[in-house]
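Only one chain comes next, encoded as structure tokens, the form predicted on its own.
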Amino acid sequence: MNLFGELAARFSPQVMGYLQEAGRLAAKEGRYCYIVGGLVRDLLLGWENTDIDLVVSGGGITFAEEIAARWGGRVVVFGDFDTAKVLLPAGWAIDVAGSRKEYYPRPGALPQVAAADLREDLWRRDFTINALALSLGPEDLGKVVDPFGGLEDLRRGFIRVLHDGSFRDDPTRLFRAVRFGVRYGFQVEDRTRRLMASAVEGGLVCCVSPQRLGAEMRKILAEEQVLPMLQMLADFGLLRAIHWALGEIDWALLRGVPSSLRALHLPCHGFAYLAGILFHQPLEAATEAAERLALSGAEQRKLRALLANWRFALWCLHWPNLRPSTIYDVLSTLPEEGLALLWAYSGASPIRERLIAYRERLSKVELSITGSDLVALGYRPGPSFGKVLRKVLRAKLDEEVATREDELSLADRMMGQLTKEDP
């Protein structure tokens, strides 16, 4: 099999002229040059990918270094694994890396690599769909490298380790697995599959660290078909595996996560997803699911801002003859995924307009004003400008002010009470 029509449709004469050099360049030294993993299997598939991995025999970052130093570009290392990523001036990336073996001195740890042959390299992969190389070199360009039925597994839609101990090496594999299982709507292989239920029930899971966790987890969340994918996460026990927190799911909220953001106008986020998982927990076991997944200081904000507010909130809204600012004072607390989370659990009209309200509304209104205003009619700057300003918002919200002179009649008549009060 020949991909090197495909190669070319899907890249730009610039960037195929870089490849072939590549490949002749590396010929000229002895060495071989081959696009390997994900870009094979998607342009077999017909699927969208330009991320370009390069595997190169006799060493990734100087081979790496040769190229850049032809095209412009510059080049980052990755030391540890032989690898480099040259940063071309047109704005491609090509990643670069030594052909090499892998030994995981313990499961879920970070390899140790020597250098190894093409079959060896591939041999080290998760999957046999991923573990298919493309050749750049001059002899053979764009003839395909399956030597362990890749292919044949892409075409009856199987995803299937290489080898038995593939998740002790790596467990985060596991949740590949499930990735590009339903991504492509391919069966996970039977062997697989008890490989997979196997590493779960032996807590490798346990073994990777928060900060791979949490990586692997964005990926799922960030797919257009996350809810299949976390389904089969839960049916494998492997969200559970991550921390207990994330086992006791409510589906029916989280089905009806997609249209609250498309009713609410909101960007489909990945976290609204994470935090539907977590809604009904308690503030101690989500923060640590959330440490378990690596959530960055402001994921974890928001997170705690939902699970503090959201159902005083809803039992706020709730209530009849609501004043605006009210309903800004109540969900202004929440995170912008939190909205949508309170849009798909409720289910009432009455709140599901007050959410529509403030989302196109009410979190739209400014104040004309700022404190520089009043420090122009003469108060001095202190805590008392924050209420004020703030009393001022609640007024604007509730149409008891309309233009600039009103809010700042308001604002002076507050600070000078203010100031009597307190001489």
The other form holds:
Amino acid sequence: MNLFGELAARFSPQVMGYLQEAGRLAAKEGRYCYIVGGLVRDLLLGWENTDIDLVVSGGGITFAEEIAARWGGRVVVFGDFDTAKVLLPAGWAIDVAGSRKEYYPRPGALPQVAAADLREDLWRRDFTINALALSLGPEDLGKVVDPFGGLEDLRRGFIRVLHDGSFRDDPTRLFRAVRFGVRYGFQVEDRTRRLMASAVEGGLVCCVSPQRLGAEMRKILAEEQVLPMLQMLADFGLLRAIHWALGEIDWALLRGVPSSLRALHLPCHGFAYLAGILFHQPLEAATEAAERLALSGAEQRKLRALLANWRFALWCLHWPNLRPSTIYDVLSTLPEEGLALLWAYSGASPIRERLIAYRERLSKVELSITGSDLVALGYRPGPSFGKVLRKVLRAKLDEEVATREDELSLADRMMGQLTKEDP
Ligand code: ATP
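Moving from the form predicted on its own, what structure would you give for the form predicted together with adenosine-5'-triphosphate (ATP)?
Full complex below, order starting with the chain above.
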């Protein structure tokens, strides 16, 4: 099989020129150079993918430096793995790796690597459909190398590991199997399914570092079909295997996430699902789960704010005749994803109307005055500035002040009072 035409249809003549030159250069030095992994798979499936991963013999970093020097690019080297990224002037990036085999000292550990031939390089990969290579050599440009039946599995729609020790070597492949299976509508082949079940039962997920687990979960949460992926992870016991708190799922809530994000015009969907999974959990358990996934400090703070405040916010939103400033006070304690989850969870239209009012109107209200205006009025900066400006904002939300002059005179009166109370 030859994929040159498909490749040329997807990339600009300039990038095709780079790729062909890389192949020629490698051949001149007696090396080989292949495109590997996801791009070959997605070329065959007709899926969007423009990430170029090259495998070369005779050292990945040296080759990356060579092509970068020729094309005026820059090289970023990735430590121990003989891999590097070539950043090209036109904004393109190409990943280059030395052809290698891997040895896993223990489950979940990062592999030790040694130079090897193409077949061994493909053997270390996760699934047959990801173990395909496309030659860039001038002699056989575009030819697909398929030592493990990847083409047949792509045709029949199977996710299949290359060997029985695959999940033991790297348990993150459990998550990748789910991601690729659902993304392409492929079946996990029977033996692979059994190996997955026994890897989960054997507790292999515990061996994976929070950083690697978090990275795999982020990829899943960023996928379009995140819900069926989460469902399949749950069916395999993989969410519970990360942390028990991730195993107790309110599916009705999660199913409501896409429509609530749409209703509130919110783009950020991945974190909303994760927060949705942890929505009913006590803060402590959710924090442990977040640490297990190596969430960033900012993400953990967002999650804590959401879990600590949503119940009170929901309770408040039930009351009739709320002032806009009260709705603002209550909902501004939540991150955007919290609004979406409240929307999905409440189901009640008066609450939803208030969520929309907050999102579309109240959260956008800003004062026309700042601390500098208070200084111009002769006040000395201090904590009272913040207090007064917040109160003026509330008055604006409640439509008690309209113009900049109104804001200024209210702030002046309030400052005057405070200064009198606390000279
Ligand atoms: P995506 O479309 O999600 O980016 P991809 O296959 O390009 O899919 P990457 O994570 O970029 O995914 O990996 C590139 C290639 O590296 C894979 O196709 C696979 O051959 C190999 N690979 C990546 N992760 C693993 C892993 N954990 N174990 C074995 N091989 C892996």
